[in-house]
Protein chains: 8
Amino acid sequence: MANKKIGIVIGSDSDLITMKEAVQILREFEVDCDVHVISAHRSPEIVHTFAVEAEKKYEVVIAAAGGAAHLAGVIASLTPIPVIGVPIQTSGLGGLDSLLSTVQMPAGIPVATLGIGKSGAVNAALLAVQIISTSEPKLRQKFVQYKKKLADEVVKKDKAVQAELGSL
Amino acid sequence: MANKKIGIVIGSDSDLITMKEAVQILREFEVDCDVHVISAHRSPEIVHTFAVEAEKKYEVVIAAAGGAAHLAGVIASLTPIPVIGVPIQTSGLGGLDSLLSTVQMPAGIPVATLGIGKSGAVNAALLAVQIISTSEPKLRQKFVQYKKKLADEVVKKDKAVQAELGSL
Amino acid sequence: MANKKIGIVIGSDSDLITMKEAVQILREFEVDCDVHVISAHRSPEIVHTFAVEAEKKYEVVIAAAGGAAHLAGVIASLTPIPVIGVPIQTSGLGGLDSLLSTVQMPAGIPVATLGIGKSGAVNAALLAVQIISTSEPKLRQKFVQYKKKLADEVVKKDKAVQAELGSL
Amino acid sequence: MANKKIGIVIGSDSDLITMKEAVQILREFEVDCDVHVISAHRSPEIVHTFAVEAEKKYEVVIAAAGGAAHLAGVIASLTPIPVIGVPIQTSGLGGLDSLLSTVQMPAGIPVATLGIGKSGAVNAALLAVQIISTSEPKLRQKFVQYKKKLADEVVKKDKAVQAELGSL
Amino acid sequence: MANKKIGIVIGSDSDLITMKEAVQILREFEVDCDVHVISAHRSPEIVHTFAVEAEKKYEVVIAAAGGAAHLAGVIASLTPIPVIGVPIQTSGLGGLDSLLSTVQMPAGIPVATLGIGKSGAVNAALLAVQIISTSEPKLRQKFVQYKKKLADEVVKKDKAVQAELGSL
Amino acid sequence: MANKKIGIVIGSDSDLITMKEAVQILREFEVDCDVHVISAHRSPEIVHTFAVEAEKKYEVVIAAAGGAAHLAGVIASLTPIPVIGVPIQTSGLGGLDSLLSTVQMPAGIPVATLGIGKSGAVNAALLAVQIISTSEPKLRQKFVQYKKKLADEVVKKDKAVQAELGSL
Amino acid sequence: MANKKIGIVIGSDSDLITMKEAVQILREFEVDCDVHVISAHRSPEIVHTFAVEAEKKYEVVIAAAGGAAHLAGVIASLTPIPVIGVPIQTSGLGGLDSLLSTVQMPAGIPVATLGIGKSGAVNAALLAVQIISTSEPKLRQKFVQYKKKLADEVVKKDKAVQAELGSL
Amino acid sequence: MANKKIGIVIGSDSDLITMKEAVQILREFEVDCDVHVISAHRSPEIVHTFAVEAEKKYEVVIAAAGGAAHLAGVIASLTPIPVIGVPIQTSGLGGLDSLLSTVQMPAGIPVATLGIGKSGAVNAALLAVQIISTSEPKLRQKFVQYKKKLADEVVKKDKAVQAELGSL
């Protein structure tokens, strides 16, 4: 998958804490990725260039932003490749603002939106993996393994809970 | 005020019903305006050009959009002139999505946001008038007259209510 | 693209009004699709079978549901292929319930969520097209054309608005 | 009541902090219970098996989950026994997402939903006790005692408040 | 089941439109029920008497109310039998007020809450059936049949949708 | 004002932290008050007795509760004297649940509702003072003095801010 | 009660539909009232004069407004008499904006807030009656009668429901 | 710009923490400003005087307040100059109350509203700068420089992120 790359962009460097979760997942799947801080509002020309050139470099773009979170939508307007949005949790409204700004796109320009915060970041990476997997059977297989591992972990946690409750 | 012009942009032609209220106010104040349908998401290059050239043509831009309403923010990112945002009412969430997408801008890029729907449209036009009035004493005077007229109308409505209640 | 098929599922036949928008988009792109009414809650075994077999039949699944909208999440839990969720508008809470039930998935199981209602339905189909396009250059080209058409329509609407406002 | 058992399931081991409150209540009433970590999304096959077999083992199932909280609904779809849902509090939206995902079930598949968090956990256990009590007069009697004790505690707290305020 | 009766109470006669759905379900299951208009706020003494005597007459109480919906909670505070709450949809806030007033009960006094409006009414009746079924195997069997019928109806609706889409 | 007394009731002793603000205001105005912990749900008979006898003891009742906050409404249903409601802040939904449960009363049974938390507690006491003042000119005078003091404090705070900003 | 008068003010003449409910209640109780259209924002000087002089004319002021509903708060800031707020339902946000703008007053300046819309209007009038009743035993008696009538009406409605359900 | 001054007002001295961000921005742009603590509710006469005289002293007023945030609207009702509103974050509702109270102004009286909290404070100052810039080309130039600096900072942060991720 060396030539299939994911472009991750964050609207602020403070969003990196959340999006490291996505980077880690992609590394786990050995899917290459770039992470860039670009702001739809503070560095619009850089975002414009990024978006227009995204198709040449990336299979999928993941964009994370908070508040009036326009980053994913702006990129989606300028590229034909799939754009995934991660709404960052905010202190005032808990991320409801980020979520609605990301997901409520007008007909014509989809942003594939995941949940608020770290769960959303993990899932953005997994969705990118799923998308690439539609034409990469080996990656699909890895993803199937990943799902099995998730189920196994639940079983392990169940055993730990039995132990904990038994000893109460 | 022939050379002081307001640029009004709407994300969809269906937003015109709301924004005609703004056009009417500007005509009442004899402030020139353009209205254009440009979409941050469907016609991003046109929005880009509009925003970059806005300073040459307009004193102020008013942008109205609904849902993940990015139009005002995208323009604000590309022009130094004041950008006013009008959140359009939506059928599902009543315009809460439009409001949060417009107002919750990151530090650095203000969008002067008004209320949801027609009241917001009227007020966007009035705010544009107020902004131009900071250097146009005659327009300021007109605005003062407008405020007086508003107060007078309230008095008239009060009389009508007295009549209506008296006859019950 | 004859062998690349999209599976559309709706939780209730009343959701068909919304999802016909998606069917129309897929037909426009000549991407084959099935539409099935299956309910995560009323016909769980059918959903289970559908989800387990989805990988054999479909590239992508689009699931639309309202209220406690579990359909997309349940399918996503049982298939490695990308699952796209469309929250249906509801009469009481406007679709906020559908949106949160669809998008707030736990880490590990992504549902690519679009906006509430018909815009979301259109965008779900377009996202499916984008995903298939990652390995189908001709479909990518069609999508690029589609985006151009969207921009052209905005320009036409702009002209119509000029005409309408000029005649006021 | 040795042969009347409650099955408690949690979507994540982190939900145990909340649901220990329910376990404690059931132990207080000497109603037997199991607690299992099973995830509607991460271990769907285990959930499926659990739900299909629930009728054989349990009188009632209590399911707690957060975010897009599908666990209670998924189980309810596969068993005829009463299913009680506890929405777990979430960091972003405070549990509004968990609540709506749990309670807004379609006609046909009830989930008896309690409040967000620990109060909901306590009440889920008490509701299970009430349900069993419909055919166990001795348990009903215990429940009546429990209610009396609650009222007595309020009286004690009232006295403590009098003391505290008197000494100010 | 002649001697197992459900007490349905509504806070206002306008709530009957919603709660007829519940009555119909109970008649379908041949479970006897009373329906009474009693208001926690307008006729509190009648509610008090109803609640104190409920245990003698009913297996379960279903209480539906809108706005500051206290009816279910007030009854639950005065009876040891299970109390089921149905939040009525409201014109201003869509029933969010009714839902939160019904579900967010303090620890100690559970109200088994269903969804807003007619779906909630249907499910309240079904939950009552499920509760009685814990000690009535024949009713349990009927409920299992009901669930099968629901699944069959989904299959029929699926066929209707195939027909409709095929003819487009 | 020795014979004009305010009855303050709280649904839980944890609400005392909030309601001490009200006690302090009433002491400042030398208006006598009782504080009692009584729970609409856990000690309904005590609440019933309290409410029925309230008219004999109190001019006004202030009731504070959180979550499904029924205390004020239940008392209002049983007494003709004014009932003031204070919604307590909650950890999950911030007090939106308490507010809606308190304020959205049906036509016929008013609860005079103040803001969420400590501001609401202070204002509940002041509203009680205002109500008594309608027939106690001396208390009215004290209230006028209180309002002047508030304004003076704002002026002092303004000076402190000038000092702080000057030294930056 | 000829010399005890209630001042009702509405922010817009369109609010009269809602507030006629209040007028009717006051006439039923033979409590005199004025209704005036005055706008906190459009006719602030008139509001200022009204508020400053309110104490001389009225026992209580009822203020109804929608959106950023400041009318009640502005009057409360300028008078020592009790001010009651009625949040008007709005088309976009259902009146949540009106409610929060009315109820969330800072410590020091209470606004006694009732529910959104017509129920709130009825209750505002009843609260005014309750407040005057604190020093008018005859009005108190009338109010007690009114509460009895409410309870009687519930009983009548209950009978009507029995008839309706019996004939199904 | 010595004679072009901004008036900043805060409803409470605790709002200064938020609004220092605005002061700092204005000092950076060498735009003179005053900061005053004045409360729409606690010191209404001072607010009245401030608002009536604002036109003589200031080009623009920035008003920050929390909860039922009326300060900006009250001032806007009494002055023809532009009024900018900053909703302060609140502990219960996160600032949704402040936002709706500030932005949902009736047609006729605009308040240019920015985001909740510190981002809103920064943007309020920048909007004031933009407004003055409409007639001060040098300030416009500074603002253009400021926007460039913002973009440069994003580039720097991007480099820092590259470094951080490279070393993981």
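Nothing here was measured: the structure is a model prediction, and the numbers come from that model. Residue numbers count along the first chain shown, from 1. In this text, the rigid core denotes the largest set of C-alpha atoms whose superposition between the two forms falls within 1.5 Å. First, how it differs from the form predicted on its own.
Once the cores line up, the CA of Lys156 ends up 2 angstroms or more apart between these two forms.
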Contents of the next structure:
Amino acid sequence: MANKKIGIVIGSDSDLITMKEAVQILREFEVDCDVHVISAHRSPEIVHTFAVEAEKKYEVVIAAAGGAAHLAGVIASLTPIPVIGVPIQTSGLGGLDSLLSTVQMPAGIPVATLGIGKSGAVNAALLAVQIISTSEPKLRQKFVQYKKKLADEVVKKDKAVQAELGSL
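Having seen the form predicted together with a further copy of the same chain, the form predicted on its own:
If you are looking for partners or other molecules, they are not here, because only the chain is given.
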């Protein structure tokens, strides 16, 4: 759609397993995105450059990281565009460490933090679509249709459950 683009950054290449979900959603909505591996701790200069230049290229940044997940916060501190954080599930603490590192930002540095893992990745992409759809009526209509499809699926599942229960 138009020239709207989403920047997705992941703290490690292993985070791509989770963030492919976000890429699929953005493709479904025909929203372009770039995906880059950058680390707040291992490549801080690259993160700094990415963040200060982000508004030239992107409408929204989605940042996913695990453990001491400071990637979204660092980017949010350096750019005026919206930053959405996705905490990645970890083996040690199940992603709670990532969630707390992403969500507990100081006043003045907002990061829209979503759920841990794949549902967070999906919702991050959908939130990014909603944000850019405020200035794109065609994209907004696609989003409305997406929500209607979700509701229609619930109705269909309800009918199936009622039919199964009726046959007992």
